[in-house]
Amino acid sequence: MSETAVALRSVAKNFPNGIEALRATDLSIAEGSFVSLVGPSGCGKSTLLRLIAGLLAPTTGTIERHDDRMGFVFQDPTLMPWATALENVALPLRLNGGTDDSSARHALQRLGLDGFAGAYPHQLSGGMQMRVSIARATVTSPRLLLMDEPFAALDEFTRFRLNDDLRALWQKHGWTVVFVTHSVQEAVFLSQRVIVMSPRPGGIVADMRIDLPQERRNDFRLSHTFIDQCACVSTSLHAATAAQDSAA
């Protein structure tokens, strides 16, 4: 059996303005394992990222990391402006002493960016920006990391190709990724399981295994197959959103 990578045990949030943003949540996602995680706005997806980050602590409960090699991409690229792309890349390496540029061209490499190691964010046009911020992000070559929708800005063409391309790097690099999306479509295509939030306060409704194959190309997104995987986890989002409204 495969590793436990993230453990979260009866875990709440609370902000201190009132907000209940979780409520007790228990879930375990595998090492190497590619997560999900949907539902509307406001029912904490974030907030669950961030508290797996250790950016936030939680109210209640327990969390466990496996290993604490991490990576995070934010929704905005969050680039130095004033950096170069290579620069920026190279940043979690400076903080940790490094000055070897050859793991940040690496990066850069990786996702299709070795022509642009000079070029400002300015430069960039917003995908190339999202490629660099994720090539930061595992410059360092995390074991887990997290995406809280990187995508979420960019045109469906870019979305696609960047949805293509982190498939494969999850596939060659064995990260365990926890990704954060508002799109269903996205959230099966990318993953091997979709966990569905409810409404705030946020909990699990459901927990999907993505039953496609491990091959997934642009023209998969028409197949039959596809189109009803799609429809059960948005059955699922409409089901616990329908059930919130009915409560209140």
The other form holds:
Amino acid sequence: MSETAVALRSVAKNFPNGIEALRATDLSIAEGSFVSLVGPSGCGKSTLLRLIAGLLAPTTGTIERHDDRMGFVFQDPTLMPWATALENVALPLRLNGGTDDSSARHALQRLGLDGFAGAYPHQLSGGMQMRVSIARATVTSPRLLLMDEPFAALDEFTRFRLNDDLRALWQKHGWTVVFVTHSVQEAVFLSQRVIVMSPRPGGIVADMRIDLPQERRNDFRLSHTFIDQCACVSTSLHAATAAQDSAA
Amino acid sequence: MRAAGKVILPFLFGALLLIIWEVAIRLNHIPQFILPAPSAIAISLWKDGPDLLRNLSVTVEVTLVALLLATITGVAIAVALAQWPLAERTFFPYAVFIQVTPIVTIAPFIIIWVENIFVVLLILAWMAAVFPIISNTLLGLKSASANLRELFRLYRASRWQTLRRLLIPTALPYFLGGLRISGGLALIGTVVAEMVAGTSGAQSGLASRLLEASYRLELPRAMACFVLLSATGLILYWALKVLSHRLLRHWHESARGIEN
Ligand SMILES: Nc1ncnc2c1ncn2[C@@H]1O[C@H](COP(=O)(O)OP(=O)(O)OP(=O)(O)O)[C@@H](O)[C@H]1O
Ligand SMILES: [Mg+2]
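Next up, can you give the form predicted in complex with the partner chain of this protein, since the form predicted on its own came first?
Okay, now the whole complex, with that chain kicking things off.
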């Protein structure tokens, strides 16, 4: 069960312009777990995610991934405007030399977009575009799903719905998910583990296990246990930001 | 009503201008070799039309072949320059050089070096038309969204896959914008080249017929040539616009318009 999906050993990233985006960081993520990264803007969340994906090379340190089958969901849907929803979802298959669209259709279906295979992105709402993006990221049955604030631009209602969907899919398929968000509530609701980061230089300041039942329905957001956990994460987030401010 | 206004208003305005022109010529007894009346031009169009259309077809042929060559070479050059930044730094200045050089100043050399007049015209029209295609396509190839590029990298897309599935579709609207400009420039290039090359006779283009008629002070005929060339330019522009709309209507902002 607790195989390691991702292991970072003293990974640091400095950009050529002198910004120390991530100071030496150790992190290991268990296979099949749902981990959220929270922290103020500019603390290196996206950088960490892109390092894990292999889109950025670390300045020092090593990154190991157990399985190279990955899906990545960007902050905005990042769809090809000239391609239909189905073609967008099928892209990873095509790039891999595949010609069969059945798994792309299946991925669309899984995200409740059955009737929209032939729609162009501009014909879809923001929430639907995000679903297409998630369908694309999961079409290759990845073992590791990396998501960079995927729901940040959506209204609360749509966001809650997609949170539920995402949790259900994760439970069903056993993906390892690394989820970046600004929202403490979202992180606590979704995750088994929340990692708090602070900026300048970016790094991990707290690593918290979320002790909540696996079954989380919508009204769970109003329960005391949920609110207590959120308060706990918030406190550590504020402590990190305050320490940062007084140091500056 | 709105659609009718779009056609009728410009048409009425044009008709009004022609009437004023016609009346002014008649009232002031202006001789034909200074400024012919619209009616005289129309008569010449009717009488010499079939003859002139033969010459026009020569001009149109040069224009279209030059535009086709400009498209093929322009896109090929843009793709090459986009793939190798070093190539862009090395060769792009020469593309600019071709663009800023007035083709009239190069024409005499080309005429000396190349014997076949059709090829001379083709080279000059190509020079006039190729730059907007190169520069627009190049800009388009470099405009792919950074996130989509990363996505392609994540799935280990080959250079060719990235070009075909990401860069070329991104560049398409830019290319079509360049093509529309180049269409007009190819015609202008052909006309200028014909005038400089001084071709004559039945095999010559319409621009040389225009020049020939004006030397003989047959202004109605010269103006008939002018009308035909302008109409050709308009049709070419319209055709490229329709082509662009066809190719982009499913997805690009420029072709989508407002949907109800
Ligand atoms: N390509 C880059 N070149 C130079 N500096 C960069 C680059 N990418 C990010 N940075 C810097 O690294 C730091 C961390 O950026 P990062 O995008 O990881 O932050 P983030 O936590 O994702 O912020 P946000 O929540 O606003 O998305 C920032 O100070 C940013 O300016
Ligand atoms: Mg970010």
